[in-house]
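Only one chain is shown below, in structure tokens, and it's the form predicted on its own.
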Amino acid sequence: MQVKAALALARSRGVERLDAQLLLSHALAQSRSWLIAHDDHPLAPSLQQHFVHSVERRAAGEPLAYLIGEREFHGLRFVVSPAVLVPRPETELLVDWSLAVLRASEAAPIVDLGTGSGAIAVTLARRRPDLHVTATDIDLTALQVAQLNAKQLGASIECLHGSWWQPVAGRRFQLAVSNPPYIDENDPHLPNLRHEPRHALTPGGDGLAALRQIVCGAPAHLQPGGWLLLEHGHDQGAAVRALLDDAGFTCPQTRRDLAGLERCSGACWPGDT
């Protein structure tokens, strides 16, 4: 089987051309441009078998990132595995907003709650090496992925095992950021995400349980003038702003992603009253 035949096979199985090229590029350790220039290159039988297996998994809906073991986020390449969510482009909005509120803060302590792959924490540490970045996660395997990404990308972060605020009891931060599970358990799109860890997708019920827990614990862990920034579902902006307002935060606000959907909400903590 040659390169062009392998790509044709993938298309016949319903795999998009770009995905097929990326799968084959990964298997051959070559670029996509190399594939185009060498479409008559023969594939070894063992590589053919590996590629066909990967195509079948992709056709069944498994994320491409799991098949090639990495995903780009904010210009950095992160290791990913089925233990963590695949970083999404819309989460970059959370990173950009975090960098904006930290612009005037030097050596600020920040925490990423439920870090998963470490995409948020590691990116912030790379963009602002002066920050003191702490990342927490209840899943030890996910925390190991975050530590690996920090090491490979040359970022200095502190990784702590535990649920939300529990690992940082008694500590206060200038910024707390989180992309928690927020999908309603009855969301019709949830079955399409079956290959990703369910506990990182939905907390059950209306999808707001983790967000409620994070907002409730935030006042005890934020410095006066500190920020809490949260990613949420496109239809949860009003609910999250209400949670922030009820907890005593100042002027809750929401930002929209590139699709125009409400994606992140946050507010400033005024301090004890």
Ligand code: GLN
Given for the second form:
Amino acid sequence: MQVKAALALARSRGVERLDAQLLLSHALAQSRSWLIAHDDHPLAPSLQQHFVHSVERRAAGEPLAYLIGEREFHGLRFVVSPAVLVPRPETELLVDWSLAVLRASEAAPIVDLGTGSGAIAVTLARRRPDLHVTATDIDLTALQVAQLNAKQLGASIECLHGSWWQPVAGRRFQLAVSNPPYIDENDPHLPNLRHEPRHALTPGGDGLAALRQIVCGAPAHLQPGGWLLLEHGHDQGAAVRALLDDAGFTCPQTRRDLAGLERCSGACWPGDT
Ligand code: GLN
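Next up, can you give the form predicted together with the ligand of this protein, since the form predicted on its own came first?
To see the whole picture, the full complex is given below, headed by that same chain.
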């Protein structure tokens, strides 16, 4: 079988053209442009078999990122495994917002709660090497992925094991950022995400439990003038602004993603009064 036939086969199994090209270029360790220029290249039987297997897994809904073991986020290539959520483009908004609020300060301590692949923490450490970046996660396997990404991308981050604020008890930060699990356990989209770790997607119930815990713990862990920035579901903006307000934050704000949906909310901590 040649490249052309393999790609056609993937399409006939319902796999999108781009995904098929990425799967095959990964299997061949070649670029996509090489693949397009060499569509008569013959595939060794073992490679063909491996490719067909990946196509079947992709057709059954497995994320492409798990099949090729990587995903681009904010222009950086992250290693991903089924132990971590696949970084989403919407989360880049949280990184951009973080970079904007940190503009004036230098060498600030910051923390990413529930770091997963380390997408947020590692990107911030790469973009602002002067920051002291701490990343926490309750899942040790996820922390290993975050550490690997930090190493491969030449970023320096401190990885701590534990739930939300617990590993950073007694410490205060200039910025706390988190993309916690926030999907309602009855959301009809949840079954489509079955290949990703459930605890990274939903905290159970109405989806707000992790956001509540993070907001409640934030006043004890932020420096005066420090920021808390959170990703949430498209219909949770008002609830998160209310949580921030109740906790004593100043002027909670919400930002919309490229689809125009409320995606991140955050606020500044005025200091203990
Ligand atoms: N912080 C990671 C990300 O944004 C993991 C988030 C999670 O597992 N809920 O991709």
